[in-house]
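Next comes just one chain, in structure tokens: the form predicted on its own.
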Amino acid sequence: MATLTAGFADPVLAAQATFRAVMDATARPGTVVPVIDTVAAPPPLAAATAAVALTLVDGDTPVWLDPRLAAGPEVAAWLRFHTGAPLVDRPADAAFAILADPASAPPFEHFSIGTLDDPDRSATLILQVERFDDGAPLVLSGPGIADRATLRVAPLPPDMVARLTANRALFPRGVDLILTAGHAVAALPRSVMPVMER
């Protein structure tokens, strides 16, 4: 078995800049926010993505991983062994879905969408995408969003305005995105509602 890498070199202080980044993504939806710490994760999980996973996933969370980021055993190893989460096997079982590839994702209604008395229930989705700077214009309105906010990211499903549009009918219910790139992340919670323009 290939040795694990590291976590977090101080977690107390990474898990916590990585919070505070996570929240500025969310309070602005559409704003690619830095990750600071970040870690040398199994490929293909990213820095971004693995900091986010050890800052918000722990023993209480199942998650889900994509066929990509479950092909092999590593990521799953290295998962286990530095947050305890358990694995699943559906979509509908995660609190936490992790897609390194996410223009494949599943439909969103696959997974947890919460409940009108307990919307909290609902699963988050971490998206690995490969860049924030390149792919059609998602303009982006709601709360925590003055105007418009646009946010340029790829690769998403092509369907994906009308994923955030059905999506947004739900609320409170629904699932809530982190997309990660790089050493970066940006979020869209089930608030916003997207227009595309071409």
Given for the second form:
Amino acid sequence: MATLTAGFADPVLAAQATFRAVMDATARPGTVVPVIDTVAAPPPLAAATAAVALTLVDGDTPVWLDPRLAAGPEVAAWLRFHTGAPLVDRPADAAFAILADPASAPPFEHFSIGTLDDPDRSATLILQVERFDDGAPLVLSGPGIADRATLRVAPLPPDMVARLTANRALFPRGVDLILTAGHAVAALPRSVMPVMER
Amino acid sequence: MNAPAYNFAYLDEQTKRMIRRAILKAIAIPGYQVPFASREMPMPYGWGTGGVQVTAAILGPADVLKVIDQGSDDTTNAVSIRKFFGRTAGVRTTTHTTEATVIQTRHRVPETPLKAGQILVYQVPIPEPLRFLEPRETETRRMHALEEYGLVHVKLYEDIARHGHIATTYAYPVKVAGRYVMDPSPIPKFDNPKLSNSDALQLFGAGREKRIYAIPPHTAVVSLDFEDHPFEQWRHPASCALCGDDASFLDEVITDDRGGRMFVCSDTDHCESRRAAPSQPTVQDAEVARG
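Let me have the form predicted together with the partner chain next, following on from the form predicted on its own.
Next comes the full complex, this chain leading.
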């Protein structure tokens, strides 16, 4: 078996700092927040993706990996060792889904969207993208946004605006998205509404 | 043994992860009460265990913590929680609203407007705004699911029928982002307008009732009312006896057993800052009313 790379150098403070980055990003959708404490995760898992996973995932949260991450055994072994999270085969069973190939993400409604009584029992999707300064601008409004926020992300599913609109229409149900690229994170919680540019 | 017997900020890492996941869901669904596995804390329920757990889950070594109890920095609850985190997390503490990055509060919103980057953590005794109207959790959960909030308006209407005005003065129900009716915790309704479109993130923790909820920054929070009985802020029609402020929320202080009383700012930091500022006129003793 291949050698496992380490987790956070300081698990307590690094998880706290990473959580605050994710919380800031979620509270202000469209804002790109740097992730300082990153880890050397097995490729294709990027540094920020791995840091977010170590911060939020544990034995209580089933994780689904997209085909690109599940292609080799390294990512699964690394996640199992550092988080103890059970890995599941069906997207619907996952509390967290980690995707390294967001352009070919399954439809969001294949993941758990929660129920009207318990909308919090829904999946969080960690979409690992390549950059936050490229791609078609997503213009957003909603809680956490003063007026309009613009976020550029590449790559994304080609029908991303339609997906976000459909996800918002399910509110209070729906999936929450955390986007990671390199050493930064952004978030698109279910409360965001894409604004159609005319 | 010299090693501390507990983790940074007291809670273990698995508990923090569970609370952090609940906080993220709470922010994503503004006003919705996310159930969480509230832990036993080294203080009794009712002393702010919900707020303490939220604070412990978000706090980092670079944070500056302020704790207020009914606006005051120097009451037992505020002092003990400030000391608790000073000791278990080694964070810097302050009484100045403008210096703090995390403010834990029991039943007040600071007078000084909060800025982006600040986080206000409320201690919540009863998070369910429908609880006194419908005791069954299964039913209130359904009512939130179906957005069935007629009963709250009936309660406010009964106030009007009985008293001629909406007599609810604290824990005044609000609607968050046009969807969930939420209990803002027992803050005076004077503070309700500060919840709306705040620059700061607001988190609510109820320890005994095991719920966490949130209002993201820049989120519309509307106090429920009627067209012909609109929501009204209320404060004692007086000015502070110490700093002279005639716009802040005032506490009534009984000064003797012959009906003597004075009004002072409930927000001690606000009052002290005003008195420390050289340009502010002081109205010492001017407002002491004899009955």
